[in-house]
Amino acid sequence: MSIQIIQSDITTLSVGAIVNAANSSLLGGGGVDGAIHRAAGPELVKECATIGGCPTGEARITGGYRLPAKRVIHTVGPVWQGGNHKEPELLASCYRNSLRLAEENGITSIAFPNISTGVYGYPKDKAAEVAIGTVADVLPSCKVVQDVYFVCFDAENFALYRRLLQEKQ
């Protein structure tokens, strides 16, 4: 079992899923999400429309269609409202959901993107404490999912993670 860090675009990525930040509709938006989508190609919002959306801190589930990755699993991270409306405990819960859908479909890697901290406004410290240490938490007891990369698009992300990461192992 293995949780990297990496500068790269996610959607670029030959992994068994890659996680989407998704909005709760699931027919794509900006950021990571809008990405996602374009890459996927139209096949991946007419699979999103027939599942009804996702609430903040769930996940669900699809094809990659044109992606390298083969599924795509999308969850909502909650918008920052200052961190006094269960914003960690519902972001924790994105990175438990994506691994339990990886689980239960035998995907034995998985690439996340920096969730919420987007347009979302979630503190990009503050994401990068859940992320990894949710991650760190939980990844011991899966026995399907052996990889996980934490994908940064930034440098910024990019150094705060690594430097989190070391910092807990």
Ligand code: ADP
Contents of the next structure:
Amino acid sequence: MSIQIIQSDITTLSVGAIVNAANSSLLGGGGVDGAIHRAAGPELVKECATIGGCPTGEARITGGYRLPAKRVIHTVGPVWQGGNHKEPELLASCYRNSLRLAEENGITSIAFPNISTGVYGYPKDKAAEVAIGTVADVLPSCKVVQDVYFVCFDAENFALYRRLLQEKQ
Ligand code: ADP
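Beyond the form predicted on its own, can we have the form predicted together with adenosine-5'-diphosphate (ADP)?
Let us now look at the entire complex, which starts with that chain.
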């Protein structure tokens, strides 16, 4: 069982599943969502269209198509509205529900982006605490998932995650 922090483009990773920070339509968007759809090819949006959307805090699973990752777990992070609109609970649910789906689908390795910290405006330090706190809490009870990667796109998140994880260990 391990938690690793890497600085990378999530679409390049050969893991059991990469997590997409999707919007509730699941029909694609900007940021990491756009990058995942571009790399997976048009079959991904076709499958997503059959799902019928996803509420904030929940997660849905699809194939990975042309990605090196076998599956994509789409989760919808909260839009930051100042912190008093259940944002921490909803963000924690994204990580918890993604891990649950991975468990149910026999996925041993999973890579998370920094959900909600782009266009959705969640403060990076606060989001990192929720992400690491929730995964560190849930992972010991996972029977299938062994390896979790936090994939930081920017140097600021990479430094933040490394510091927070060190503090936990
Ligand atoms: P949200 O709408 O949940 O805020 P964004 O895609 O705007 O989603 O941003 C979420 C995080 O994903 C940001 O930290 C952003 O830097 C990062 N990101 C963007 N593109 C990629 C990528 N190709 N791989 C990994 N992370 C990415």
